[in-house]
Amino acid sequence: MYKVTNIKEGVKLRDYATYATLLPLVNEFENEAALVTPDLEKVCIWMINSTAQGGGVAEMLPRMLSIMRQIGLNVEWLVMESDETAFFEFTKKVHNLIHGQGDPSVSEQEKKIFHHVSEVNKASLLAQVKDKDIVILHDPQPIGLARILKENRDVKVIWRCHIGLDVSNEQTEAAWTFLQSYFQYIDHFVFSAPEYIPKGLTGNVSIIYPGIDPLSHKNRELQTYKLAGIFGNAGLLDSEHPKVTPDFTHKVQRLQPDGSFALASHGEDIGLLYRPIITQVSRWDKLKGFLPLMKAFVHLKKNKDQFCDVQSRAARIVETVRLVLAGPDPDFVSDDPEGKRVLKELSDFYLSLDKSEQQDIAICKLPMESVKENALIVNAIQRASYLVVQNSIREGFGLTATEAMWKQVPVLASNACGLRHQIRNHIDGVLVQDPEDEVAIASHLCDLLGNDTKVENMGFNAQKRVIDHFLIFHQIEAWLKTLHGIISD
């Protein structure tokens, strides 16, 4: 376990007040916050997770925690590093069964194995909490660290449980049943939706929906030339324009009809500046559904008759429409070893495909070396979508939607809980019942991409919604509440 210091200060606080639509919460949350840290400036709080990079928490942290340092909180971050491969394959494992999924048997040389990293970071630990801190513990990853933690040092845990299933099956019921052996060690606990809090659990319970940063490096506005020169520096676009500034050190990769992976911008262009765009940006995770909604696509490009007219503006966008799922690079994703295996599996589909087929599709490795240009590509990306995709057959909340609403970007999405606690249907995007059933996507996809009014209107309700519910000043309130109460007790 070691200490992240890299916790950039970043834009001010009283910067955001700047923007006419932030100012009114700038100002509620600065006069919240005074009320409660005068009581928490006393403490350490601790965030530990199992990763620094790739995945909504390592992205999120940052900036909490530096507007957290802002209002006066003497807020750390630290990093459950291992190298043992089997602990991160276990804790996928975990991930899947609390999203239903899996195999529901939990061995007991799983639990030896959870248990033995635990213990392997106990004296990097305890050589850094102190008595009377706070602890945060983000996932299944880290939650064994909470018996280390009570039986050596006087402080309160919290579990911060960043996702959910809302119907109980024979994995949920095998994940919390191995999750509550640690539920003795845990003195709060929060969740992201009323749904995702398992039997039994009542009193020392909050819910926090995670929030965007509207001015982080993936949300800020970006002029035309900015965007083109994004696409230009990180290798999506070839062009002789000159860009003002210089080409990014790693650059985007692009699944190539021969299998392998080359700079994007080789062989036809996508088009992000020309056609219209849907996009999907996640990890690489089979329950994020991205071979249905790839197999979706397909089904549209070769049934457009069966969907719409063909003398129709929609049949129009739908033969130049063309698809990008686009994921971090799975080497630099420590905690997701499933997501090669994913990757392999959409790239076995595309190369199965007729050529017309696959120049239609684009399947991209964002590099990650650089938080900031990993940032700016996705920004780019989703600025340049006619619709946004979150196919998610399971979502604990699903930032990226978030991200793409606060562009005025409006968003397709599973009816998944975390997708629906956010997008109210034909409002601010459109729910898919069924994130498998690739005819129903293929005719939600078909609807939008003729409908221009509908889409601009959604756009614009869905950056209303975000932000009045799901900025970082929402969630960092809720915070502030929660541990207020926690030292209070």
The other form holds:
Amino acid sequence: MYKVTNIKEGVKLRDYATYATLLPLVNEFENEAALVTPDLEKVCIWMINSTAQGGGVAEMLPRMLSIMRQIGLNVEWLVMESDETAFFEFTKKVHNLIHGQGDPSVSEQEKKIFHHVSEVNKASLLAQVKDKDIVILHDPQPIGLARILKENRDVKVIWRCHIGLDVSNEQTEAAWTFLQSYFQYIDHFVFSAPEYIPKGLTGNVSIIYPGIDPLSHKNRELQTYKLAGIFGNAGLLDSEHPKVTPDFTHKVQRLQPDGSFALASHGEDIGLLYRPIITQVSRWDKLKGFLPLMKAFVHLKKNKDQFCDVQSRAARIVETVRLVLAGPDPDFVSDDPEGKRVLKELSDFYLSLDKSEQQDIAICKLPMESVKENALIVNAIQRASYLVVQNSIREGFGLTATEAMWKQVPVLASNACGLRHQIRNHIDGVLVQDPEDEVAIASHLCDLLGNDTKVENMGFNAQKRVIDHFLIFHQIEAWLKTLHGIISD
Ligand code: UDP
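To test you: the structure above is the form predicted alone. What is the structure of the form predicted in complex with ligand UDP?
Up next: the whole complex, starting with the chain shown before.
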């Protein structure tokens, strides 16, 4: 277990307040914080998860920590370590089970590995956490530490579950049966939606929506030359113009028609900045619905006359539109062994397409060595998109949707719980009832491609929705209330 020490202070609270749309939020946040910090600054708050990079939690923690520190709190981030692939295979399985998928049997061997990895981290955990501290365990991976903490320290333990499913089935029951054995060591639970609270858990529960940092590298405004510069630096675009910034050390790799990955600008140009672009950026996870989205896109291209009048502007846009599917280079996401398998499945489908269809789809592995460069690439791709899609079969919340909405890019999203909490259908985006219904997705894509006034309108509404509900200030304010409640108990 190691402490993440390189958390930059980054943007200061008062800097946010210089933006007119953020000023009221920052003022309210500081007023609320002033009420609780005198009590909270006496304790150390530990955030514990299982990876420092990749995915929503690792994305959110550094900014949360920085802002919490700026208001005077003592917050640290510990990453639980393991070199046991079987541990991450199992926690991925539990993740999928919570989302209602996979083999519901949990073997003694799997429980043993889970227990073992918690024990391996014990000494380092106890060397750092002291009596009276508050420990927040994120997601299932570190929940085994709850018992170790409660048996050895006088601390409050919170379990923050970022995932969930709004219906229960054999799989979710299996996940909760396994996790419930740790619930006796948890003082308070935090979920992202009321629908995710497991049956039988009453009291000691808070709902906290995740939120994004509007001025992070992932979300800050990019002038057009910067956007083009990032594409150039990242190898997504070739241009003869001079670049203001040096090339990134690691570049985007794009699937080639021969099945290999090569520099993204290699071969036919993707057309970023020139064509309407539909994008989905996510981890390579089956539940993110990449494959049905790709199939829907191909279906739309093949059958455009069924969806729109061939003489219409919509038809011309459907002809020119391209699909970008982007996700982290799986070699760099330590707790996600499924990534390579999903990427392979997508590659196989891509390779089965004919040449012109392949040219309209870019499957890109984004470099993860530099958090900043990765964030800038995601930012630029989202901003260059006509439409962002988040076709998740299951989605705990879906920060990728929030990020796009903040950028005034509306989202075509599945009706998964986290997404429908964010998006009001036809106001801030469009919800697809079934993420595996390729024809329905194709039809929605066509409607939106042919209606740029609606897209522009929803983009504005989407940004307002994020400002009102899903920025980091709302999230930390909710945390402060929860933490204050816990120490006041
Ligand atoms: N992300 C990223 N690089 C990638 C793919 C995803 O930085 O190559 C980020 C994405 O921008 C978002 C987060 O990872 O901030 C994913 O969070 P989300 O809530 O959408 O899904 P999760 O991965 O937590 O299931």
